[in-house]
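Okay, so here's just one chain, in structure tokens, the form predicted alone.
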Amino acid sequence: MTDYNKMANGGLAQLKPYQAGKPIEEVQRELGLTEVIKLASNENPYGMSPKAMAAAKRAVENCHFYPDANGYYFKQALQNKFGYDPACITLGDGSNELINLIFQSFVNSSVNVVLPELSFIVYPMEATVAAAEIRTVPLKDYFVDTKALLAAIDDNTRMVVLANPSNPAGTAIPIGELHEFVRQVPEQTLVVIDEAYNEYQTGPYEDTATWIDECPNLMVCRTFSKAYGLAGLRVGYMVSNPEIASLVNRLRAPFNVNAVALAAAVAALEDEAHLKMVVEGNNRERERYEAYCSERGLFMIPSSANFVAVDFKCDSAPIYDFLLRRGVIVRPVKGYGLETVLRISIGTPEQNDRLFAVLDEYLKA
């Protein structure tokens, strides 16, 4: 009998399928619940911009045509808002596809990839498929240690990949430290910064994509799935130097971003008031999580994103199950070796009230 595992490329046979957060419908079906809230996948609980919704509905009327493969109007919108040269932009079906394309373009079995500990699970998955050596650098109090990352780089390091803010920890590298790190990485080593949660950061800010002229080995990936609320439509983009963009675009599938997503993304970029409301709402509720954990003696990893990671200092599986059976879906972090941690997406005030009430019920019991 044919062993198809032996036919698979690179390290594909070693992987387990990515496990997404449980959807609401599945929990309702399995547990017979009518009211369920999902705080597991870091989605935007406030929804997309009304302007984006209207643009998406208009775009549906022309869905018998293929979308613009080059995303002309989307790239123009990015240029108008941020000043990016369209030649530097690569479109993605969310930032996840861009990570996939980057690894396919540059990583192979002859090189190594440097990753911080607790990286987004997709990075080591992609490196494993490419059969590359993975060098994992420990965190420092849950923060990315940029000095240790630099020390792990050698002449055979093809790429350093990090998320800022990170996932699943939620911590962010201070912007000055990040800039200095990128400057010090040798030019022959690519630097990928995944900024899926970028809009939620507070404090001093610089647009990392503007560093590309100074640091041509830098690639910055962003998504509209989080703060912009387009998770179900799937649209993201990468900013890099034009030569890198040209190479990655050769692997990009034609029409990889659909017409509805492109129209919604253009409108979402224009609706700055909605984005401001989403970010301010999230940051107010994040402060409530900080206060809740402090009052109950729970350790919450400092977060700069739209989720928090809470270390209960005991097996979190019973807590996860208790919440689930009461209609609150959160995310275990056991896949990272953190059996005591639950990652909780920050919801609306009402959703967070529900989470706090159910968690209090467990803690008192």
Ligand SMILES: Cc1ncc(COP(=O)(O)O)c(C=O)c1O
The other form holds:
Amino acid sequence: MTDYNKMANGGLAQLKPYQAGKPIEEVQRELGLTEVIKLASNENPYGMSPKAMAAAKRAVENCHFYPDANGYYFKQALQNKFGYDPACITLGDGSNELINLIFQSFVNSSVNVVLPELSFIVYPMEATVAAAEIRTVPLKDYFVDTKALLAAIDDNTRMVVLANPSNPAGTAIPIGELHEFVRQVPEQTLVVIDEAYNEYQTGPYEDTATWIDECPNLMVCRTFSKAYGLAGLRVGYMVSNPEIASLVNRLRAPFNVNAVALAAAVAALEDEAHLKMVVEGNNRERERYEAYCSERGLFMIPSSANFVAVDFKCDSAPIYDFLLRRGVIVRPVKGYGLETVLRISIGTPEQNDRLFAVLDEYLKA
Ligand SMILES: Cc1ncc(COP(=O)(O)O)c(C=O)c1O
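Write the structure block of the form predicted in complex with this ligand for the protein whose form predicted alone appears above.
Time for the whole complex; same chain goes first.
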């Protein structure tokens, strides 16, 4: 019999399939529960802007036409809000696709890729498929160690990729340190900053995408899946210098972002009040998680995102199971000896109350 594994490109056959968070319906079915909440995939519990919803519904009526392959109005909306030149933008079917396109465009089996430990799972997956050497750099107290990343880069490093804030740790690199890091990466090494959770950061802020003139090797990926609440519609974008954008765009399928998603994203960008409500709601609840953990002597990794990672300092599998059986889906962290950590997406106040109550039940038992 033919061994199709042998026919697969690069390191594809070595990959373990991606495990998405358990869907609510599956848990309801398997455990016979009616009330299930999912705090596992860092989704936005407040939903999308009502203006985005209305725009999406209007766009559905014209879905017998192909979408605008270049996302003209979307790029205009990004320019109006952030000042980006449309020539610097690449559209993505979520930022996940952008990461995929970036690896396909630049990474191969004769180069290495530098990643922080505990990276978003898609980066090592893509590097493995490309059969590139992966250099993994340990974190420092759960924070990306920019000095150690720089030290790991050599003449053969094609790319360094990091999420800021990171996932699953949730920590953010101080903006001054990040800028200094990007400046110091040699120009022949590309730097990808994945900002899926950018909007939830607090503290001093600079728009990293404005650094591309100074640092032409920088690529910044963003998504509408988190703070904008469009995860199911799939919209992301990358800001880079136009030459990089032009290359990645050649690989991109022309209609990778559908018309409904584009219309919703334009309206979502314009609805600043909704975004503010979402971010403020999340960050208030994040403080409640901090208080909850500190009152119970639990270690919560400092989070700048819409999720928290709690290190229980013991095997977290029984805690995960206990929560699941009571209808609360969270996500265990895998690898790097962190089987003690559960990642919990921050929900609405009511959802978080439920998580706190069930976790208290476990802690008391
Ligand atoms: C760090 C990071 N990057 C990218 C993504 C992909 O998001 P999307 O493809 O929905 O834009 C995620 C999703 O959870 C993420 O955590």
